[in-house]
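Have a look below at one chain only, the form predicted on its own, in structure tokens format.
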Amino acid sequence: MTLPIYVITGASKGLGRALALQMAEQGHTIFALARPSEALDEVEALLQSSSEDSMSIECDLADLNSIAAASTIIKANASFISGIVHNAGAVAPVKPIKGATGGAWARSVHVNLIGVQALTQQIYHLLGGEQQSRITTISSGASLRPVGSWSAYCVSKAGLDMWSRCMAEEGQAHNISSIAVAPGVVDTGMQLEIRSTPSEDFPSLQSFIDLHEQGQLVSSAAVAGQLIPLVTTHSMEQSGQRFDVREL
């Protein structure tokens, strides 16, 4: 018996870590994605000690052509794909609009998003059919409300939250669903990318510092817990909705 293969990004660190990790020691097998890193070699090392067959693939979201490459590796190792966990993101350029740069502003929509449609559409034919494939977007509550000097992850999110919408609408006559999940506020590395933010460029830079402090960050490894489950096993009743963590 074939064991389900979910693809997650942003696998090196973080929440997609965890998943990854979970996942793996619950009968999954994961192909993790993730830029270069000695994080993502050592991923794969931990990944197989539970999952024999998981791997680690380089894949830079901002970049098609580092797409195309990581989607030949899942191809050549696949015949179906029973979910996508679309984790990765980019929370810079961490500035107002008018002082963001076009370039680091474009970054933060290619990998929070168009990243997302180029992975999904070069893999769309190992999803679906015979059996359901789960498709899980990672949102934010930035997707629903403004923020100041989060223009590119505000719009990204905004727009990766109807994708999954779209997804959704598409995938029902493929046995393909879509859903999008806000994971709370978690103890990252974007949260403390955040945080060094200098205070001029963001004005919420001391809420942010005071939810560090006051120890109300929750650990990747808690939130992976409770996303399990739904990333998992969502039915296609489901498909289309989008989901907080903190109302599981």
Ligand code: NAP
Given for the second form:
Amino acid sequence: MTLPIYVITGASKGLGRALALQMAEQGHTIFALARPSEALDEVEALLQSSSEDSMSIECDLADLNSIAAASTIIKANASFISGIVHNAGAVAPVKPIKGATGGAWARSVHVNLIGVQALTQQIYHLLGGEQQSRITTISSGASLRPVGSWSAYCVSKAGLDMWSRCMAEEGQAHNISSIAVAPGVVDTGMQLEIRSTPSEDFPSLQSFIDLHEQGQLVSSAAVAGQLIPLVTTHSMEQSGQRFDVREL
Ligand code: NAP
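Alternate state requested, the form predicted in complex with this ligand (shown: the form predicted on its own):
Complete assembly follows, chain above in first position.
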């Protein structure tokens, strides 16, 4: 029997790592994508202790050539993909619009949005058909409300929500579903990065420090546990919806 294969981006750290490890323990084969690092190597070793066909695949979502190379590896190792979790995300640059350099701004949109389209397109023929494939994009509250100094992140997450809905629309004919999920405030490196921003660059800095000090961040393991049923079992009827883990 072929085990269900899921592609998870941003699987080296934080929420993506927790999702990958828990899903592997539950019997899924995981292709764990991130840029090369010791953290990614460690994830691969952990994955293979519970799921021998799981692997890490190096991929820089800011680079179309790297996405193509990663897709070649996926295609060489799978004839069907049960789902993709587009989890990788970059909040930087945390800078006001007038101060953000064009390169950093565009890079964020590339990682958060353009890379999602490019990766999906490259492996589209491995999705759907007789069996449903499930795409999950990891959204954010920042897709719905503007946050000062997060323009690249807000724009790309808002675009990602609409991309997910477009994917759902087109996927109906191919047995491919697509949902977006906002994960709440998760205790990961991204939150540490946000709290480390110079206050002059980020008007909301204190509110993020307060959330941390008040113990309101949720562990990535706990959020992954909430997400997995949606990632692995959402229905075609739910395709096109946006969920928030705090409302599940
Ligand atoms: P994180 O700990 O910073 O992890 C981000 C992941 O994205 C890492 O695995 C990182 O891998 C990967 N990534 C970043 N740039 C990449 C690139 N150029 N190419 C490939 N992978 C890249 O963040 P997290 O908090 O777990 O975030 C996971 C998702 O949740 C993101 O989409 C984020 O926007 C969303 N989210 C998080 C929160 C929160 O409170 N933490 C709230 C709302 C939404 P490498 O750096 O190793 O390549």
